[in-house]
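Let's start with one chain on its own, the form predicted alone, as structure tokens.
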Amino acid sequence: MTTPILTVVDHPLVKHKLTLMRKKETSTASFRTLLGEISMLLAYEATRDMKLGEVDIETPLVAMKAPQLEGKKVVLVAILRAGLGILDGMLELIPSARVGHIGIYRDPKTLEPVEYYCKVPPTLEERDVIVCDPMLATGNSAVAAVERLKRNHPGSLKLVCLVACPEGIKTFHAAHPDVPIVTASVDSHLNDHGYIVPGLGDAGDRMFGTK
């Protein structure tokens, strides 16, 4: 499913790997590996519209004009801490990307985001910026992160998440209607504790084995 602002990557490999991640018996090591693998597939879709130019090269047989990425390097920004899992996978596909980190945690009582850290490349102008966060649940953390990044006037912004829900998508696009979302799944709903259902639990805890 694709709209100008929402792309659900429904490739069979993505669906299969996400099913394995959802299983409660999946180990921390397997969860981490699967997240990295899915992230590479999501990165493929998120970078589909990157600009290309032509360069003159020589193959072993002939000279030719060949396509090559143009413009400044991509910037990948992980929302800590769970966003690191998507970041690692995307760096496998885009190893030359610049990297930024935004530390935001969700207050367990209010579910509102609290920023505690931000370090991104100083110049984002003319750069394609991809924000990484496994779960788009309430949407508040992603809204805050993108709002923070917009102060640096990036050339473009996208949000890549593993699993989203209708409530999170609505909240995010109410604040940032110009920022596309790329996700592997839009799940049913958000429960009273701010968790996506059916979801896969707390991505950070499952990735780092902290619960």
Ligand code: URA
Second form
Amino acid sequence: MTTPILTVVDHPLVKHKLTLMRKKETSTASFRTLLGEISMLLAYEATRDMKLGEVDIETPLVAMKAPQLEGKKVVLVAILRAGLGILDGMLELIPSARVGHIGIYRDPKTLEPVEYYCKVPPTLEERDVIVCDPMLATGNSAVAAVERLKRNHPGSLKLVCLVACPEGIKTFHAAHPDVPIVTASVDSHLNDHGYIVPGLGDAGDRMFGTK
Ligand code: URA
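Can you give me the structure for the form predicted together with the ligand, which would complement the form predicted alone we have just seen?
All chains and molecules follow, beginning with the one already shown.
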């Protein structure tokens, strides 16, 4: 099975929950709950190509060969701080995943991404790594995070976001044409302030109530 380079998850539950998140009157508590719920559904799609092996088991009736995930545990990497919201939801579905965190900010003068924190599991070889960032806006943070992770030679990489825009997808895939994106929506465009339109505003502020 070949993995598509861009997957837009168009399940009705995802669409409905995203609409609720977009509404400006949605409370911080509801926003967080909805992000967790959608993230579980995105995780379902992002892990569709996980490899299965077979194990011998016995049911109360018979012995059988049954499918079981093979390979090393998945690694979820949150881009701070908004990626934490996606991480929580995905961990509900993949509780045994290892977790990494990458902190990146944009230098106000050079506009280049600057890494201020990075802690990821030591061995990423053979592991499937899923990078979590709710908004693929300019794409610069996601590009820098994936660049950093590639230095550890992960078995595979994917980016999961809630809302993307054409500009962010273009930038990301220009730098990382080999890394599939899974998203709930590709919105219209990026505005002059770096916000996705129609979007949902600042995901971090809405999640943590910081504005
Ligand atoms: N980050 C956000 O949180 N929202 C956007 O629209 C763009 C970047």
